Structure formats: C-alpha cells, structure tokens
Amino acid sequence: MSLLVAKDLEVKFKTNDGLVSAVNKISFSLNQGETLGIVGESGSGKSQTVLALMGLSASNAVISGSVKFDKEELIGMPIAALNKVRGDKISMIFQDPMTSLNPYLTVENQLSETLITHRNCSKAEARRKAIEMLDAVHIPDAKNRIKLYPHEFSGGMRQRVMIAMALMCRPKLLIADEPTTALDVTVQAQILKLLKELQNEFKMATILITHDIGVVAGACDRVMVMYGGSAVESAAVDDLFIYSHHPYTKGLMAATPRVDIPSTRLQAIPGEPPDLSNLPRGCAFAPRCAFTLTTCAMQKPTLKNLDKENTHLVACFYTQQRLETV
C-alpha cells in the first residue's frame, strides 16, 4: 500500500502579472522504504511540489488537487494538525544548511527542539538522543561538538546536522531538496551514501530532489522527470537510464559528464526554460525540441504507459507515435 499518493496536484501563484503555474496537475505515489527521485532544471516545479505537500508554500499560492499521506489528506489540513505531521512523520532537508540552521542557537538547542516539541522529552533526554543521532550521521566527537554553533562546522558537517535534525523523530517520509548542491563531489558522494544507509536503518520512504540526473542513478528506485511544472517521464531508475524516451530526459542525459566515455564537449539543450506565467498551449518543451510534430504546438501531451507493467510513463507525442509504429 502506498504511503504517499499525490493526484492532480496543482500550484499557482498570484502575482501582479497574473497567475504563475508552478506545478501542473502532478500525480505520483511512494511506497514505504522506497526512494523517488524528482529531476529537472531550475524552475521545473520540483521544490514547489514538495513545499505544497508540506504546507510550506508562499502565502500567494493557490493549491488544488489531493495529497494523501498515510490515508490523511494534507492539502487543506489545518495548521495545528499539519504541525503534528511536519517534523514528526514527514521531515525535510532544505537546500542550504547555512541558511536553514539558526546561527544564534547551538546545534544542541536546534536538535533538541524537535524532540521536546513532538515527543515531550526532557532536555536531558533530548540531548542524549541528539548526541546519538549525530553519531548516526558520522559526526566525530558528537558529545562535545553538539555544543558548537553552525558556523563552527564545515559545509558537509552542517549538512549532516540538517540530516540529523530531520531524522530526530524517525519520520516515515524524508524529503531531501537538493541536499548536495553546495558540496564538492567527494562530500556529495558521502552524503548520498549516508542518506541511503539511514533510509535502510530507519525503513523510511525518501523523496530526493535534484537538478543533476546523475545523482539519482545510485540513490533512487524510481525517477520522475519534470519540465515546465509538469511530469514528462516517470520510470524505474534502471529503466530510465537504459530506455529514456522523452527528448528532455535524453537532453539531461547528454548534458551529464560520464567517466566511461572519453572527454568530449557536453551537449547543451538549446533555448531557455518556459515562462511559467505564459506557458504555451501545447507541449512546454516544444520550442526547444528537435522532434516536434504539428500536434505538439496545439495540444499538451499527457503521461501514457509504454510497457505492459504500467511502470514507464512518457508525455510526448513523438515518442508515443514512434513506438506505435514499431
């Protein structure tokens, strides 16, 4: 049974220039212990999708559709009830650990707050569990370093503190929003390995958001590729890398450096991302696509199954037509 089910999730923002369509009727599900990667370039709607289900969208957001977590509807849930879910059953690791951590509070205070709020722990008990969690995320000398302030940690160690904070209550769902963006390649690999270890230990589901399609290769079970606020391809991770079908997904693949291919000039996707306040009538990727059909400019494609198991979905008229003629 699915832990999280999103159906026709839509996020629009009221602005002086009209409505901006950030997320356009996204549907996906996530099982217990599974990792879903959401991939796409900046402005594709990745972060807004998870912020909406967490109830953290900006005040000018208009949200519709359904997101059920453990059979409870999150969209429209009262703030008091939502606060009992956030940080307890659902936790989130934000992009920049330096701005996400309070520079005026010690790591101990910030980690303990979660347990005191959600578990009614005493300060002594919360401190003990906070030290245990810092040990779990491999921060050396946790007993002494818990007394430090965020600026006294390196970027990689601050990210580990953020992970520890998110896991204090052993959530059922962890959302990691670009958790390795500001880190070098070596530390990035360490953080991704750590997340996988902790996921296996705590048996939690994970949503990993990234603009780097290479990151999801060894970290995710399934991948959803987003463009212009919509899902354009969804598949099991191995299936996506072996049989990617959408021109945008193929463009992301071609733009990713590979160690098994001699160094050559990376292929860039021509053009620019769409204006979300003035999306085209048809396919949002059509102006940048080399395989456009007449239908692409007139009608927006929807996700359709490409296999008998209904596990590989693609929203592309060209791909659907090509496979039908094979």
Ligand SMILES: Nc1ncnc2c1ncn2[C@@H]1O[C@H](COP(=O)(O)OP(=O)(O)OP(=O)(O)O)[C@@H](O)[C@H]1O
Contents of the next structure:
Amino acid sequence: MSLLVAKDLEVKFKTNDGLVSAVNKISFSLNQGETLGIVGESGSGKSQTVLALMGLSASNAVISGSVKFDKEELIGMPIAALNKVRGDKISMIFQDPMTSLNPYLTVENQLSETLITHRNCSKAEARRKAIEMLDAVHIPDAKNRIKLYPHEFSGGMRQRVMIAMALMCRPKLLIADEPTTALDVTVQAQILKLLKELQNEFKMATILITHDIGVVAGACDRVMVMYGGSAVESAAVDDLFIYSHHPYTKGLMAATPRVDIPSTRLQAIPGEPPDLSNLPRGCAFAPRCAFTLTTCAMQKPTLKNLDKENTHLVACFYTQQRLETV
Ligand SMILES: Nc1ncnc2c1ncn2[C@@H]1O[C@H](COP(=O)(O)OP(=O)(O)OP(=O)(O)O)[C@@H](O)[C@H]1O
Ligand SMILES: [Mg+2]
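Shown: the form predicted alone; wanted: the form predicted together with the ligand:
Now the full complex is given, and it begins with the chain already shown.
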C-alpha cells in the first residue's frame, strides 16, 4: 500500500526577476518500506520537492498540488499538525551534519530531545534509548560518547549521529538529502550500507536524494530522474541500469564510472542546465539533446508508460515515438 502519494506537486518562487519554476507538477508514490532515489544535477529541484512536502519551503514559495502521507494531506496542513508529523512520522537527514547539529548541546541532549518532546519519555528513558540508537548506528563506546559535543566526532561519525537523531522516533518515512556528499568515498559506502541495514531493521520507507546516479544502484528500489524541475524518467532501479531511455538519463549514465561495464571514456553532457525563471516552451532538455524532434521545442513532454505494468515511465517525445514504431 502507498505510504506517500505526491500528485502534481508544484513549487514556484516569487523573486525580483520573476517566477522561478523549481518543481513542475511532479507525481510519485512510495510504498511502505520502499526506497525511492531522486537523482538529478544541481538545481534540478530535488531538495525543493522534499522540502515542499515537509512544509519547509522558503517564504517566497508558492506551492500547489497534493501530497498524501498515511492518507493525510500534507500540503496546506496547519503548522501544529505538521509539527506532529515531522520528527514523529517523517524525519530528514541533511547533507552537512554540522549545520543540523547544535554545536552547544551534547549529543545526548540532542538525541533525547525528540523523545522527550514527541514521546513524553523521561530523561533516563530517553538516554537509554539514545544509547541504544547510537549502538545501532555503530558508534563505538556509545555509553560514554553520548556525553560529547558534535565537534568531538569525525565527519562520518557526525553523520551517524544525525541518522540516529532522525531515527529516534522510528519514523515511517526517512528523507535523506545527499547524506553522503560531504564524506569521502569509503565513509560514503559505510553510511549507505548503514542506511540500508537500518531500513531493513526498522521497516521504514526512504527517499534518498543524490546527484550521483551511481549511489542509487545498490541503495534504492525505484529511481526518479529530475531535470529542470520535472521528472523525466521513473523506473525500478534494475530496469534503469539495464536500459535507461531518456537522453538525459543516458547522459548521466555515460558520465558515471561503472564497474560492471569494461572501461570506456566518461562522457560529459554538453551545454548548461536551464534557467528556471525562463524555461523553454517545450522540453527543458531539448537545447542539450542530440535527438530533438520538432515537437520537442513546441510542447512539454509528460511521463508516459513504456510497459504494460506501468513501471517504467519516460517524458520524452523521441523515446515515445521510437518505441511506438519498433
Ligand atoms: N527561496 C528561493 N527563491 C528562489 N529560488 C529558489 C529558492 N530556493 C531554491 N530556489 C531555486 O530552486 C531551484 C531548485 O533548487 P533545489 O535546491 O531543489 O536543487 P537541487 O536539485 O536540490 O540541487 P543541489 O543538488 O545543488 O542540492 C534552484 O534553481 C534554486 O536556485
Ligand atoms: Mg539539494
């Protein structure tokens, strides 16, 4: 059953230079215990998509569409009700733990706070559970290290503390926005492995945001690729890696090193990302695309099924036409 259903979610920002279309009518759903990867280059609207559903968009944002979580509508939900959902049923981990952890509070204070606020736990009970959670994220000597301040931990350990904090209330949905980008490759792999392990243990759904399509391979069930604020392809992760259809997804794949394919030269995608305050009338990727048809400059493509099971969707006139004619 779907835990989260987003329909036509749209985020526009009012600025002095006009309206910035950050997220354009995105629809997706997530089942209980499932992991959805959101992939795309910088500025493609990944963070704004999840910030909008968390009610955390900037004050100049205009949001429309619907996001149902556990059958409750999140868009337009009064702040008191939203606060109950956030931190209790939905948690978020951000890219840089130092900006999310309070440098003046011990790790114990920060971990316990959620349980004391959301679960009415006593201080002693919250402490016991916080130590348990630090153990679960593999922080050695958790009993003593819980008394330390964030700066006394290494980058990778701080990210583990952040994950522990996000999981304290056992959320049904965890949103991880580039949780490993600030870490070196080895620590990145450890954190991704830990997230997967915890997800299996706690049976929570996860949205994993990354600009690195390689990261989603082992970590996600489904992937949504975003470009210029729109979803351009959505598929089961294995499907996408076996056969990606959208020229942008193909470009991302060609720009990513793969261990399963003999070494070839990595290809950069030519051209620049689109200006979101002045998106082209047609497909936003058309100016960078090698396969444009006349329609591509005239109309915006929408996601269409490529298979009967309705599991592989692509927003590309060229692909849709090519597959119709095979
Ligand atoms: N308050 C705001 N006012 C105007 N534009 C904004 C505002 N906040 C974000 N944007 C714009 O929205 C667009 C989408 O931003 P978003 O943060 O979702 O990108 P992203 O895909 O998460 O990129 P990154 O990989 O760099 O984190 C960007 O062009 C950004 O400049
Ligand atoms: Mg972002």
